[in-house]
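Below you'll find only one chain, the form predicted alone, shown as C-alpha cells.
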Amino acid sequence: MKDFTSSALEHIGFSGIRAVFDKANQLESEGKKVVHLELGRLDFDTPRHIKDAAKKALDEGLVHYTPNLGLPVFREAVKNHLQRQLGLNYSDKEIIATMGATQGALLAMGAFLDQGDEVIVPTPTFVSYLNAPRFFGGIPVPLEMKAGEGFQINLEELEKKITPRTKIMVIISPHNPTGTVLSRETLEGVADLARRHDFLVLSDEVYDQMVFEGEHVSISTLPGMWERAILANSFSKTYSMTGWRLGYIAAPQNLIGSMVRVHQYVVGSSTSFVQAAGAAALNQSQDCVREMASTLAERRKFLLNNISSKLVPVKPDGAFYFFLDVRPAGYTSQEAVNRLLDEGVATVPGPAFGAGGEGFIRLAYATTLEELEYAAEKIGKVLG
C-alpha cells in the first residue's frame, strides 16, 4: 500500500519535549525516581472557584454549542481584562475563545498565509511556531537570538530577514524557552519594522502574569500596532489550567473575521462550560494568580542561588524556565539531557526549540522546592 501521509508533514517531526517526557515516564514505570523539569506544566491545582464555575455551568445545562467567537460572557470578561491590564479597547466581536494559545496561532497561520508566504520566528522558540506555518504552505524563517545579546531580538538581523513575502512575525514575551522578557526598546524596534514593511505580528503573551524583573509590554499597545497585532493568550499557565484547553486571541475585527472563518471549521467553538470557568477566572479575585507567581519567584530565586552562574548566561526575568548553557561542561545538549536523566532529572535539549538551541537545555521550575533541591544537586554533579 502506498504512503498516504501528506507532504506537508515531511519536515514536521514529533515534539522533542514529549520525547523526553515519554522516556522519563518509562524510567518511572521501572521504579526509578524522576524529577520532571521537562514539561511547561505547573504543579498547582486549578483554583477552586474556577472549578466551581465549571460545575455550576454543567449543572445549569451549559453543555451545547456556543457562537463561533465564544460565549458573550467569556468575551466580555476578556475584553474587560485587556482593558484593565493593558488599556486596550477591543469590542467583544474582536475576541475568539480558542482551545489554548496554540490553536490561536494556527488560526492566524490558516487565515493569512498563502503558498510561499514567510513567517519570521525568533529562535529558540516554543515548538509549535516553526511547524505551524508549514501546514498552510507557509515558510518559517528562523531568526536566531543569542545569549550574548540577552536573547533579545537583534533588529539589524531582523531587517535582513524581511522580504516581500514576509506576512507574519511571531514574538513571545515573556519567552519560552529562555525566560527572557523582551524590552520595550526591542518591541518598539519590531513595531517600527512591522509598520514600515507592512506585516502582521503574532504576539504570544501566555506568561504575561509571570514577570519577576522588568515589565511586560504588549506590542499591541505601541503606536500603529493595534491594527496589525494578533494577541494570543491562554489560561493554561496563569490559572494552572493546562488540561482545560482554553485561550483567546484578540485583534481588530477585519483580522478576527478572517480567523473565525478558519475557527468555525477547525473546532466550531471552544467548550461551553470551560468558557464559563474562564470568565470566572478573569472576573473574580486574582489572588490565586499572585500566590502562584509568588511561589514561582521563590523557586526562581532558589535556582539562581544554587545553580552555577556559568550555566545561566542570561537571567530569566519571566515565565518559569531556565535555559542552561551546558557547553562549559563540555556537553552537547543531548548528552547533557541524557546524563541528567540517568541521574533522575528530566530536561529538554535546546535544539527542540530550533536554531540557536544547541549547547543549551531547558529547565522548567514547575515543581516543588524539595524536588528542585534534588535537581540542583544532580545538575551540580553532572554539569558543575
Ligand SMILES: Cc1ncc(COP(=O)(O)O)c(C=O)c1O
The other form holds:
Amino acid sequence: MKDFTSSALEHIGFSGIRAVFDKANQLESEGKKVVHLELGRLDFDTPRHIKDAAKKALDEGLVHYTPNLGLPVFREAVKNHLQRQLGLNYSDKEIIATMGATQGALLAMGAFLDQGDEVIVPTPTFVSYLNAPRFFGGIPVPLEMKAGEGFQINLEELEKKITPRTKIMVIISPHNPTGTVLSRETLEGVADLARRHDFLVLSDEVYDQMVFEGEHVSISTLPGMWERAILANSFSKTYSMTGWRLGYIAAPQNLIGSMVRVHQYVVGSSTSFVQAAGAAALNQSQDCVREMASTLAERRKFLLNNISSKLVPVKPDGAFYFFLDVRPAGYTSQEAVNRLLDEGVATVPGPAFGAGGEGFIRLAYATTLEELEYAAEKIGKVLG
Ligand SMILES: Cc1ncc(COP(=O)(O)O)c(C=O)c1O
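In place of the form predicted alone, the structure of the form predicted together with this ligand is requested.
What follows is the entire complex, opening with the chain shown before.
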C-alpha cells in the first residue's frame, strides 16, 4: 500500500515536550522522584464556581449545538471583559468561542492563507505556530529573538523578513517559552510595519493575567491595529482549565466572517456547557485569578533568588516560565536536560521551541514551592 500521508505533514513531527514527559513518566514508574517542570499547565484545580456553572448548565439541558460563533451569553461576557480589561469595543458578532487558543490560531491560518503565503513567527516559540501554517499551504518564517536583546523582536530583522507574500505575523506576549513581556515600543514598531506592509497580526495573549513586572499591552489597542489584529485568548491558563478546551478570538467582523467559515466545518461550535462555564468565569469575581497570579509571583521570586543569575540572561516578567541559558555551564540544551533528569528534574530543551533555542532549557514553575526548592537545589548542583 502506498503512503497516504499528506505532504503538508512532511515537516510536522511531535512536540519535543512530549518526549521529555514520556521519559519522566517512565522514571517515575521505576520508582524515581521527578519534579515536573516540563509541562506548561498549572497545578491548580479549576475554581469551584466555574465547575458549578458547568454542572448547572448540564442539569439545565444545555447539551446541544450552539451558534457557530458561540452562545450569546459567552460572547457577551467576552465582549464586556475586553471592554473592561483593554478598553476594546468588539461587538458580540466579532467574537468566536474556540476550542482553546490553539484552535483560534488554526482558524486564522485557515481563513487567510493561500498556498505559499508566509507567516512570520518570532522564535523560540510555542511550537504550534511553526506547524499550523503548513496545514493550509502556508510557510512559517522564523524570526530569531535573542537573549542579548531581551528576547524582544528586533524590528530591523523583522523588516528584512517581510515580503509581498507575508500575510500574518504571530506575536505572543507574555511569551512562551521565554517569559518575556513585549514592550510597548516593540509592539508599536510591529504595528507600524504591519500597517505599512499591510499584513495581519495574530496576537496570542493567553498569559495576559500573569504579568509580574511591566505592563501587558494588547497590540489591538494601538492606533490603526484594531482592523488588522486577531486577538486570541484562552481559559486554559487564566482559570487553570487546560482540559476544558475553551478560548476565543476577537477581531473585526470582516475577519471573523472569514474565520467562522472555517470554524463551522472544523468543530461547528465549541462545547455548550463549557461556554456557559467560561461566561461564569469572566462574569464572576476575579479573585481566583489574582490568587493564582500571586502564588506564581511568589514562585517566580523564589526562583530568581535561588537560581544563579548567570543562567537567567533575561528576567522573565510574565507567564510562568524561565528560559535558562545553560551555556555558561558548558552544556548543550539536551545535555543539560539529561543531566537534570538524572537528578529528578524534568525540563524541556530549547530547540523544541524552534530556532534560537539551542543553549537554553525551559522550566515551567507550575508546581509547589516545595518541589521548586528541590529543583533549584539540583539546578545549582548541575548547572552551577
Ligand atoms: C503561547 C501559547 N498559546 C496557546 C497555548 C495553548 O492554549 P490552549 O490550551 O488555549 O489551546 C499555549 C499552551 O501552552 C501557549 O503557551
